[in-house]
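Form predicted alone, single chain, as structure tokens, below.
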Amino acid sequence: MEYLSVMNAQKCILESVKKLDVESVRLERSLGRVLAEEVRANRDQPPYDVSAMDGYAVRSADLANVSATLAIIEDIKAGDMPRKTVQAGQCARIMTGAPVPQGADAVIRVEDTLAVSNNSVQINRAVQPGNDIRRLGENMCKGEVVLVAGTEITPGVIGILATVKRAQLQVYRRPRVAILSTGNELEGLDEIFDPYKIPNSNSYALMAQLQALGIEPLLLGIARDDPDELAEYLQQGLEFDVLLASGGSSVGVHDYVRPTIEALGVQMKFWRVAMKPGHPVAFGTTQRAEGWLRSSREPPGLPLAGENATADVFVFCLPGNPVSSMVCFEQFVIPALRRMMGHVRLYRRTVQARLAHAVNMRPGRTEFIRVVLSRDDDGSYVATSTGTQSSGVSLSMAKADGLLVVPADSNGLAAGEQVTVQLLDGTVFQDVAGFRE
């Protein structure tokens, strides 16, 4: 089978996945979710003209001659309603957020005034009508759509939802994800130390990558290189929305993942991608009956479907090398999961940087080089390799700020060349991959 390019593999995956169903969550638990409904304002906000500053509510006409001494007729605090109308030669002492009284058309800041007595104040500057006043409905008007379906719920959006008193929200469900590692050589985290075994780091690195997306996965453990045992573990994983299986997807005589997973009814869309590291990555789909018996370890409160309903299951076979597994997760799993959760921006953010040193490579595969980023004197990013780029050196990933993307047609990069770096940290995503192949 011909190797797909990275972008064609991404396209294949995204053509297969779709947004999940909708569930209701409390506002306090909604951060990072995606709205599945539009939200309208339930009142004018502010509900009246309010002062934007601590100061005095005045008639701008009284300050036409710049200097004026005005009589203070009342104090208005936030939460109070004015009792008097401001007449010529008068003003009202007013606090930020308090309603502007009738007759006043501007607010003068307290810093621009001089107290004459408890009942009068001298003002030495002119103001225009509307100065330091927040108008009725300036933030939102009753019935106005303030948030559309598809909006990612950020701290700022939480503030809007609280403003319109939406305690319960309709959002797209997060996918249920299972992680399985495979191989006789692996040593579990809680198993007795064996210096000749390889620690099962992949399960936990993938777990953390999922947690960074707001998803709490189930770790199925380690399936040994036995077709029957592997089939049992894979069958458990196929009860979830997404199964991530690392290791065993190469072409060795003891790599049983491919024949076993195909025997379980998974239709593989591709095996192998023209990339480095991570070319032995695969993706497939199947369906499960929605009347499945849920594990007691699974998150509670999920909606039950009818007995005859089916749901899509997506399977990612990731390489066993730790770096390859994490890089493939970044390129293929993240965009798929974010689409399932209703996001529009699916890909990690990219930045432009100057390469600190030459990079030698042969064309044919898109290469992802682990780099650290610094700033030069003019504030531009500088990308420097973390060192050896072996896919088994997980420290290179732990040190990295991002992945320098070398296009597949490149014969290498020169020191000082402008390059594209895909960031590994942060919560900002973008709507395109941000690099070329």
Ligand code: AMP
Second form
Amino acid sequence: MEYLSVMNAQKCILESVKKLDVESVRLERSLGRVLAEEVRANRDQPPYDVSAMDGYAVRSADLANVSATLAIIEDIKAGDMPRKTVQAGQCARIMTGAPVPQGADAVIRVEDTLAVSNNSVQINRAVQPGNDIRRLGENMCKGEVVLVAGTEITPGVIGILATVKRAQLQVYRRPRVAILSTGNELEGLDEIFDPYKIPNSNSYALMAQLQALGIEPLLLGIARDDPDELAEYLQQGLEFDVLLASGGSSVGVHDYVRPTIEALGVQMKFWRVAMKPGHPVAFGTTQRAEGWLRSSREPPGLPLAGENATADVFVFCLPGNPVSSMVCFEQFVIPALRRMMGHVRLYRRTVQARLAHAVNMRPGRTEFIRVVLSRDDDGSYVATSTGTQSSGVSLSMAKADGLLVVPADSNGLAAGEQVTVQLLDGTVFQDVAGFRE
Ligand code: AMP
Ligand code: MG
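Having looked at the form predicted alone, could you now put up the form predicted in complex with the ligand?
So here's everything in the complex, that chain up top.
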């Protein structure tokens, strides 16, 4: 297989993955999910004309002569219903959110009035009809579509859902993801420290990248570079929607991941992308029999509904280098998972920045350089490299705010040049990759 460009690799992945099925969740647990249904207003909002201010509900005609003293006939608090009709020469004291009484056609705020006594007020200002009144249905009208299917549930959306009294919602399911690290040299987090071993950091960095997307993965542990042991672990991973296998995907004689996974029936769609770091990344697909996750919790032997059905499984073979693994997750795994969860905006946000220093490059691959972002005096972003870009230097990934994307045809960048930086953090995504590769 040929080296693919980053964009073509993303395209290949996105052509394979689809939205997952739908499940029902409580409003309180729905932040970050994507609505799988259209939501309509259950009533007019506000349900009647209400005051926008603390003040007096008046008849605008009474104030035509600029100065008037009005009799206060009632006190209407938020939550009260008015009992009286405002007649000529009268007004009602009213609080924000309280219904405007019959007869009144405007509200004048308390700051524009002069108290005369407890039951009369002097007003020295004319008002237009409708002044400081929030009209019935101004926010939403009964039956109106307020949220379309595909809307990402943000705090603002949660507010709307609560307004229309939706306690239970239909959203796209999150993928079940398994992580497998491979390598004889690896030592587990809770294993006794051995100075000759390499701590398994990838499983945890990948776990956190998934958690940041709202996905709680299962860590399958560490498989040795042995085809039989690998096959056993990989087989477990293929029972999930997505398997992330780290390490062993390159050309070393003990890099068994790809052949083993192909032997298990996974069809590799690509292997190798023209990028740095991360070029040995591979992607494949297969199907699993539906029902495994359920059958593991149910008595054996029971026939299951849909037992013969199959579901798609996606496998990403990520390079073992800690930085490469994370960069490949950013470029390929994030768009795939977000599509599965129903999102339309699949890509990390990009920003334009000024490069603080020159960067040497040889053309050929799209490079992702770890950078810290700061602001210059006029408020624009400045990108500064985190230092050595060896893919083994994981501390520089920990420091980075973003990845500067250097197009494959670049011969190097000069200090002060305008560059594109892909942010490494945040809950806001965009609908295009946003960089030139
Ligand atoms: P590989 O892709 O298996 O050739 O591994 C490339 C480099 O990444 C080697 O130096 C490995 O020791 C290192 N590496 C592989 N897997 C992990 C892991 N899970 N955590 C930390 N480093 C790893
Ligand atoms: Mg290895």
